[in-house]
Amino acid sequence: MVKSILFGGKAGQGPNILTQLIGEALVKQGYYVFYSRDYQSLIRGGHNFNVISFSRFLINSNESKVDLIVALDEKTREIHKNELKNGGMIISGDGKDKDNMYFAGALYRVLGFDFKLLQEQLKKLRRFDENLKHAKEGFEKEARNIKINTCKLKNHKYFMNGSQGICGGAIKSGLDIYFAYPMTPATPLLFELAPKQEENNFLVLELESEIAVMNAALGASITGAKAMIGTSGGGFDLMTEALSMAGMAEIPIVCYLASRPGPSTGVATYSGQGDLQFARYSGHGEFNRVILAPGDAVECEELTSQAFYFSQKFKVPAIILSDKHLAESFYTSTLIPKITKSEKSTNLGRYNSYEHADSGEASEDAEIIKQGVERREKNKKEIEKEAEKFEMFKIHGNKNSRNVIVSYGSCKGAILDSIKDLDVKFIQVLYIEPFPVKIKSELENAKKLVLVENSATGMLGDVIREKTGVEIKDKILRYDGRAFTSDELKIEIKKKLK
């Protein structure tokens, strides 16, 4: 059983806090919950909506149809009425403006939840008396009900989004300082880290530009701080000169790259995976980097800790590749993130953007130039060897199947939900650089081989061909700024497997 609720309204009407309240309530009732956000680049007005899906079984994505629409305004009803399943329900203000807490109360009645739970939730918010009044009004006025059963599970469950996962991984890795200039969809990480500074003894600084952010982070790193930066594609563009310096001067730095559709401003508040090759080739010259691509909130925490580990151990830039869908969607999990500990690797000394000897002293001597290049190449081999100690890719589904789906990042959730009853093996790539060439045998033995990606060109397929020689001809690509839904993806996968 999977049920879905769509919450829609204008920016400023509070659909996010409403969605969060209901999501937390569903988790407390024992459900697995997933929800995603869709919003325009507006502070007020326009149309925003969130979709919650919940089930007794693990769920990692939304479907294209919903059971219930919560319309904070009439525009939501008109836009989404065709997405309602047969027998579905719409909760609205009947043409009257209602506070979002009114709808929280109405939903509690519809879902059959004890109002006392909502009352406890409201104590955590401002304006308790006012919120409680509106919530009681909605609870008392609504008389309908949908049949769901509580399903108390004994396993401890996380309910967090990708940004919270990145935040947790950074803090547990001993983060000293985080620099950022706000840019969607990396900004939520800034908001997650900022309130936690004093409690966890680190510093968050918002500087005047992305160029300042990267250079300040490198300066902090060479004094011994564990430094991290966060941005999206347009901001990362401005950081690439300093990224090259990190590669030459051997300065550890962790970069959080939260992708959105480009080029240029693109679609600022939507999602895409078009920055894969950009992450691989940003900067000039030949230098080492590690690129990790988590696919859910728990992996965000785990791979962030691994990014710090590789960056500190080998003194290279480590890039965590995410996107808006992963950064802002909430996932439920029973897994406890595995944190990889790392030691600080820099001290005050000479760091040079020029080619240099081991001492850091600039040089144009041919032999020293040659030694510098060879030193970095040796480091590359050591990184590749060290990476084999980690889970560089995962295999999901029927591990003996010769029908193979390949993907990475935020596509993971919809793929897992779409193949539950299909004869399919899903290979999820976690390490982009260094690349897990061992997947070659899995790909070569495939009868059907399909790439799933949120891009127009299927860049992971290009990486796989470069690294393994295997060409993936069948592709399921989405590039409209939206994430895959599991039911629509399932239809496309079935077509490819015929």
Given for the second form:
Amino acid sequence: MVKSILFGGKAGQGPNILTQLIGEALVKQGYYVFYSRDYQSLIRGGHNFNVISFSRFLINSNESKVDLIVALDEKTREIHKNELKNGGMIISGDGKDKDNMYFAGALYRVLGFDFKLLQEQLKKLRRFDENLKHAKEGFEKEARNIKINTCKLKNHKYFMNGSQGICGGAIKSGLDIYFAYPMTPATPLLFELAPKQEENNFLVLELESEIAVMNAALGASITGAKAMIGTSGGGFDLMTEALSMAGMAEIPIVCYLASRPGPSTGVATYSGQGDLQFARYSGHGEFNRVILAPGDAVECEELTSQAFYFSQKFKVPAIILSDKHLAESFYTSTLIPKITKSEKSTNLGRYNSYEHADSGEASEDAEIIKQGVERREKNKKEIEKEAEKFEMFKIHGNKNSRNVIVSYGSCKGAILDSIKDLDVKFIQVLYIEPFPVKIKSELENAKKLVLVENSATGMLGDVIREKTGVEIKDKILRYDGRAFTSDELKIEIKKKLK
Amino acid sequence: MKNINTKTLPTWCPGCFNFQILAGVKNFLNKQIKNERDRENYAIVTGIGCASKIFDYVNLNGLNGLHGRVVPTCLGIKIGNPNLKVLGFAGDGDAYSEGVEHLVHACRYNSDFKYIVHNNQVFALTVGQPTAVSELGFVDKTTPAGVKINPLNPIKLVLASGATFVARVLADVKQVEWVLEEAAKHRGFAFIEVVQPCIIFHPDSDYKKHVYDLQESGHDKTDWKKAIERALEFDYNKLDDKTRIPMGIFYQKQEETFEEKFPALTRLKRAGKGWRDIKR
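Which structure goes with the form predicted together with its partner chain, now that we have seen the form predicted on its own?
Starting with the chain above, the whole complex follows.
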């Protein structure tokens, strides 16, 4: 049985610290916890909310309704009252402004947790005495209680978001320098990496523009450093000329592309998967790249290490595709991420953005042009061969079912949670380039074939058609900047399976 | 002595002033580079345009990169290995039109690389269009009514942006060699403009008759305000009888470099290593 808590308030009231605190408390009690964040592009005021869902069993998404609303302000009650389940509970300051730790105390009472645990948690925060006072007040004043199933303590290895997964993967892969220009939703990775520089001896640098970032990263990379950049779609647009140079000059670079919805500035702080084809076709000319699409925090860590592996081994750009929902949602896992080690492959030599001879000089000679193209084409074949050693796609759910759902990236969580008691096989694509053409037989054997994607056109469907010839006609698409919720998605899937 | 020549024959026009620059660069490098190890301590970065062809004629490691992006590429190489001596070459289109923002920030960063701008006041390799430093009235096929926008004064720009070494010389083998030697002694970002008339699209406008030597004139290169005054003497527009063009070092000041500001880079510098050598 899944329980959900919504934490709402103005930016600045501290709903995030509160959510993190309660999330960690639930993990300590042994629950699987997932939480997502919803915030606007402003700094103070507005309306932010986070939703925690927890269960005795693995959970990777939210439902559309909640059992509890924690209203840090009155607006929260108004905005979210229709999302409350029948018999649900609202915890508020009853018209008075309360500190966020007041609500932590109140929630501890409602959930029936030992206050001592909260006291321990507060020791890790600033202003201990003040926080404790507020927490005590909430704990004493609140008298209600909700029934939650107690559970056996799990051996949780992680309670982390996608950005923390990318960060861990990069550090474990031997990251030397991370270059970035701030842009949501890639910025959380900057927040993760920046404080860890000294301890792990790497460098985080913010330069004047995305163009400077990418060109500097490639400059660093030709000296042999393991370099990585991070941005969102608009910033990646600015980097694409240099991305193309990485393709021509054969320079390793790992690119973290965290998408936001819409073209242009789009919707800064919401989620969408509209950059799949952009990741594939960004940069002019024909050149090689690797594109990997993790679907949860553990996969973020694993695929980041694979991105470093491929970029170093084959001297190509490797793009890690993410979005706000993946980057900022917290996932619980009992798995230890599998890190793929990568050797530094690059020595300072003569690199050229022009077509060039082996010695590095620019050339317009027909034979040398042909050799250059064919060298890169050969490299492409080798990348494809190497990729087969990795898990390029995963099959979840009922592996014998002929009802097949196909998706990638951050949709994974809601799909897993929605098909738990359905006769469905879920194929999650992890490798976009090179593409696992082997899924063709899986798709052809399907009786029902449905694509689920956080975009308006279902781009993965286009990629699958291009790579396998299989056309997926049934699509469940969401393009309002919000991630799928499992209960609503379940209804949509059932409709398609009829 | 290590040969820094390549086998590639230059494709500059016969008589191009870029040959003067190339000779000056080679003279400088030949004094600095005695063996393979010396050669490996250098990196060359170029953009796109006539100036950047120099990459093909000097056998140094590096990157013939993108148009307008010489500066961030040099910075990246310094960050990747602060022990490398990095020379960046760009044209005026490459430096002042496309990517001029990088120049402003390079002055702020004060990373320890040398940036040489071949200024012929025209896009030469694309057959003669005006750049950001072409003078008022300059006419070409794409600008039949003549340039109507005032040219940028790069010396003024870099001084205002905080550059710690600012020089301008003529495209003359001796002057280029001299200024590179002076820049090499400077710890930090060095901005060097080489006035290099394009014999096809922007011929020698009698610059030689108008120039004077800053150092011979007694200019105090440590005085920023005086440097600005000298920079304003020539605005890159048409010359008249009174025009005097100062050449030499406008300004020089020793300040903390980019590499000295980051402990991780200082450690690499001290150990004589790049990130390549860090085993994890």
